[in-house]
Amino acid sequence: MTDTRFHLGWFTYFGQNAWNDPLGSAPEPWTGDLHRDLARSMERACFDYMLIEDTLSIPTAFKHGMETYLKHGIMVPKHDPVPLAAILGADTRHLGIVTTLSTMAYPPFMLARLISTMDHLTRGRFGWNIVTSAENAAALNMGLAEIPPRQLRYDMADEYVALVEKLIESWEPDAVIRDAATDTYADASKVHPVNFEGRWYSAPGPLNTVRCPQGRPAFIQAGGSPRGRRFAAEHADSVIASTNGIAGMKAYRDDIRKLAGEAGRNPDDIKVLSLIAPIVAETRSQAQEMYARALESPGYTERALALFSSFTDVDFSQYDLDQPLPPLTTNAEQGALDKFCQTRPGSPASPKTLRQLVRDSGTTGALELVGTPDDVADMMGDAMAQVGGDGFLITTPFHRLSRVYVNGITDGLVPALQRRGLTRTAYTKTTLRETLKEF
């Protein structure tokens, strides 16, 4: 029998969010109370993993400066997410802790080391969201004089990654002995120097660390031009899905599949998970004026403009709002600018007004899923009934975390999902990589 349920993450953050907002984040979330609450509703509710995103610098896209992103408090301030993750890893048993780690901030060994650590401190349980940084002013934070273009980031991922899984996998399984007979504790044939010189990077390693509960820690991606697609297929365990519509998702996965087994691998061992942002209520005309509510509240497509200006590297505030935009590209997150304007790489310019784009990227989603809970668990079976697998990756609308959106997810939301047999209803693996290979 054909198992039908899917996956479900939760993709959030360590900084400031709706701070002017009753029901937002507490005045100073920088305690890690409130993530620790919100991991422990993800676990109760079988998730695979919470994913915390990050970013190295303020953004100034948008107006070329930092002014609006202060103002607002928009992608700024954001605290390391490692720390968090270690507290949230000894909060919980079972989910999934994944954090945001870029390839610009760290030497090899250094994040290979801290990946390791950070597996074995969450028992099994960790991930690596492997990002190369796509902000220039990331770039010169890290002493570069500019960041690279976007194929060459992934080039250079590529020997990133490999040296880093080179250095996470010089300690055989069996290496630690503990032979007090022979007074031996690791078998020193047992640990292998990796001699890796790369165009980029090298190392002689070993690493230091003893290996990892899960082998490696799971990796996740979210490639969304041609060469990042590739990047994810071959390195990812699961892939964030940043698109539109029933369509859209399942054309992305089933590129993800493709180039996957023209890497060599199962593409069933890579979980696509599609990212969404329900508003649920009680009733269908509750949830429907949250969204109105929310996309005429004031300052809202400042806000959104400035959003995806940070995302894109392209200031927004050079467009008639009124007006369609021409076509675009960037040498930042290509695959966010193709989402927000609507269009695939390489097609002519969405025929929409750009106020229009704005107020379709409220629920930043590739579905809008709005209505009660049985609703929308009805929405999310019948697309993944048609794109095929492999799950969701749930987000806050417009940017707004509050407890009060999280239980509704949780003990709402959820629970729909539970009675139709779409999402699990207890953990049976130990590891992350494990529960992603579950079904």
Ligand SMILES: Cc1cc2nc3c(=O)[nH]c(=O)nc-3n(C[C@H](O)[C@H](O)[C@H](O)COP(=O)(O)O)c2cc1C
Given for the second form:
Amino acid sequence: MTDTRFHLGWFTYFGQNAWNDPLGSAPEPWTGDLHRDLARSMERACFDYMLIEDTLSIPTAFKHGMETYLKHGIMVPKHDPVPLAAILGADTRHLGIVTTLSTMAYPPFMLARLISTMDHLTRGRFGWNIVTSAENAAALNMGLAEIPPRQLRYDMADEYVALVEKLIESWEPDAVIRDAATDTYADASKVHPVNFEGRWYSAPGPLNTVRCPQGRPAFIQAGGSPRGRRFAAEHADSVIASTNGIAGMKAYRDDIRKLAGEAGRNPDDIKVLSLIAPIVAETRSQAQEMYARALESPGYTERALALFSSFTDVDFSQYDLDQPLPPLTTNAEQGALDKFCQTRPGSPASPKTLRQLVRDSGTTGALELVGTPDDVADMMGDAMAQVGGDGFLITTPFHRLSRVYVNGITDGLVPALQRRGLTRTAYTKTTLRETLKEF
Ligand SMILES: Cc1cc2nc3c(=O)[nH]c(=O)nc-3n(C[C@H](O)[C@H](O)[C@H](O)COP(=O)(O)O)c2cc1C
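Form predicted in complex with this ligand, following the form predicted alone:
Everything in the complex follows now, all chains and molecules, and the chain you saw is the first one.
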């Protein structure tokens, strides 16, 4: 019998909670307590992983300044996810813990050492969300004169990942022998220099950390442009995608699988998860009312425009809300621009007005999933059957993180999925990569 189950990931950030939402506004000290509660809920619901995103600047793309971002708390504050991930790893036993680390921010040696250490601390459940960073403000904060063009960013990232992999593998799995009789801790013949000399990066190695439980931590990636997708297909164990509709989800997954095959990989080794932000409530009309209320809330349009400006470095404040957008391209996140503008690479601009695009961007997910847990579980099951796999990456709609929302998913929606045999009811594996490969 074929296994029709799909995977679940959670996409979140170490930032502000739903501070202006009556059901999520508890003051949060920056201790990680909110995320510790969320991780426990996700583990109860048998999620594959919780991914904590990260960026390296307060955006300035909208209206040429930080003001809108600080005013609404959009993409700011953002605390460092790695120390948080260490706490979450200690609190959990099965959930994968993934953090975002930019190839622009760390020397490869330091990143290899950090993710190897994290894989030990999480007992083999760590994942690296590989990003190149796309915002010019982030490049300036890293001491660069400007963000390199996308092609160069990914060419550099290819070399960066190659060096990281070599460093991670520089200790053979059985290098530590701890033989008291011969007073030998490690077998020096099993720890190898890497002598890597690339165009942009070099390190003689070896790493000074013991080989990690997964051999190498799981790699997660979210390339959206054709170049970014090729990078994702070559390196990732799980690819996360922000697309539009069932057709967009299917086209993206088919493309990643094709590119993986061309790179000599088994496409089944890559789990493509599509971003969704369901709105669930006890009754369908309650859920629809919650959705309508959020779309009509004061500031919704400005928040949505500022958010997409931050991903794309396009200042949407310059365009008339009641006119269609001109054709746009970006050196920042092309995938986010295509999603928001409802275009595909190379396709003409959408005839919809900017106001319509804002409204359509809705919860920011690929599908409009609004209803009771049973309604939404049915819609998710139907979508997965049409797409062919591999699962969903759930996030909070409108960037409003709260315990109430997360528990509505983990204790309402997920049981409805489990009753349909669509998601796992227990973990059977130890490491994140094994969990991803379970079905
Ligand atoms: C679900 C999802 C999560 C992402 N998380 C981050 C992140 O945490 N930090 C970041 O700098 N970029 C993040 N990105 C951006 C991607 O790394 C990538 O730049 C983007 O999808 C556009 O693709 P492109 O680089 O091929 O144009 C994310 C993208 C998606 C779709």
